[in-house]
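Shown next as structure tokens: one chain only, the form predicted alone.
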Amino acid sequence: MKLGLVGIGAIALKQHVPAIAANPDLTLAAAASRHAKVDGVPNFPDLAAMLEGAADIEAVVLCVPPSPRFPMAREALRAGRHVFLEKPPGLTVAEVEILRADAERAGVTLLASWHSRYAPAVETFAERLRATRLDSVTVNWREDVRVYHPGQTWIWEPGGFGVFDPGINAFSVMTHALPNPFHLTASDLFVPQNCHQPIRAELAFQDTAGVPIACTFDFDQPDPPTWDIVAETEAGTYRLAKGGAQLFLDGQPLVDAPEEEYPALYRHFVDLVRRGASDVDLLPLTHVADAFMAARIHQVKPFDENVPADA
């Protein structure tokens, strides 16, 4: 299957291009970006030019920020191409519902990708939690925005998601691994005075069995990052660490494997296309929307990318 990749940033070059190259069922046939290029393939300034100049591509992978993604996805779907959406799948829940309907009408595949679900320890974590009583969950998803989004001012604009850009990865794991559905009970968002999006979020949830879930998302932690989900259970304390690469039970390692999230995602995409199916799970995005809708907003000091993260 010939793919066109749109939005050539750090994630596209570090994750998507190698994952496509490693999959024998895929060929990267074209790229589109206003600012960057991929070596060895035709490069175009935008999606429209790519669809015209590389008419044989069968699928489009969108790695652009969420704000401009909706019209691009509609353009690709209406042109009869399968579409792979980098996370988050859209700026709003309603947008993605429209894209789902567009894909169904066009008879093509739409994938709302959640790469963190494919981290090597996530499935074992989910299986272990289903087999015991869950008492509480604590989520710490902290990193330095200066390291992971250097110079990317769009992340602070309306629709940029702020700290929920990484935080939605935690939601994608939680909605897959926790045994019961959960809902928001409190949301405190901390927004720098010169930004429109939060740099930190303190969130409380409860699942349908009454289990409390506490989340802290922080964009101002010095490296190394903390991407942990800790579950207190009848069987002991499980800690899913490094975004899902490691799993511990009472401090003893159960899983520690190299990252293979994007190769697994692309295998899933190929399988969906072969089956004529789509995969559009909106729960992680819904939890982000709820966090904004029920938020208490707290203004904090202005963000300055040139000032190191708080210790």
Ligand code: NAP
Contents of the next structure:
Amino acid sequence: MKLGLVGIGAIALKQHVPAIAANPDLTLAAAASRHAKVDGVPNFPDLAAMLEGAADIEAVVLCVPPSPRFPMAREALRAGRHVFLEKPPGLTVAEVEILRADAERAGVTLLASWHSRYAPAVETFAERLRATRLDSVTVNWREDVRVYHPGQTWIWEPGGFGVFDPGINAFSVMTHALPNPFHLTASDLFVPQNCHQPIRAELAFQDTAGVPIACTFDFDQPDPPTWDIVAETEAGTYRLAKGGAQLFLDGQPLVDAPEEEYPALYRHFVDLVRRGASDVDLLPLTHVADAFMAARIHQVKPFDENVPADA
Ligand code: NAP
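Switch from the form predicted alone to the form predicted in complex with the ligand and give that structure.
Below is the entire complex, every chain and molecule, led by the chain shown above.
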């Protein structure tokens, strides 16, 4: 399958280009970006020019931030191309529903991708939780925005998601691995005076069996990051760590494997296209929308990328 990659920034270069190169079913046939280029392929300034200049592209992978993504996804679907959306799949829940209908009408595949679900320990975590009684869950998703999103001013703008940009990865794992559906019961969002999006979120959920789930998402933790989900269960304390790369039970390692999320995600995309299917799970995005909808907003000191996190 010939792919066109749109939005050549951090994730396109770090993960998508190597994952595509390593998959024998895929060829990177073109790239489109306003400023950046991918070596060794035809480059175009935007999607329209790419669809015209590299007309044999069968699928379009959108790695731009969520806010400009919707018109691009519509354009690609209407042009009869399969579409792979980076997470978060859109700026709003409703727009992704429109894309789902567009894909169905066009008879092409739409993938709303959730890379963290493909972290190596996530499936074992889900299996273990299904086999025991869950008592409580604590999620800590903390990193230094200055280290992981340097210069990405879009993240603080409306539709940039702020700390929910990484936090939605935790939601994608939780909605996949926790045994029951859960819903928000409290949301406190901490928004710097000079930003439109939160730098920290304190969230409480309850699952359908009454299990409490506490989440802290924090963009202001000095390196190293913490991407942990801790589940207290009848079998002991499970800790999914490093974003899903490691799993411990009562401190003893059960899984510790190298990160292979994007290669697995691309295999899933190829499989969907072969089967003529789509995968559009909006639950992680719905939890983000709920957290904004039910939020108590707290204004905090202005954010300055040049002032270190522990200052
Ligand atoms: P990024 O480094 O800012 O790259 C995105 C690129 O999209 C920009 O370099 C820009 O390239 C292009 N773009 C097009 N329209 C834009 C607009 N209106 N505003 C800003 N950029 C625009 O961001 P990223 O980290 O790659 O993240 C992109 C998406 O991937 C986000 O949805 C993010 O959540 C997701 N993601 C990121 C990571 C990560 O660790 N960084 C991990 C997984 C997923 P041109 O200026 O050349 O057009």
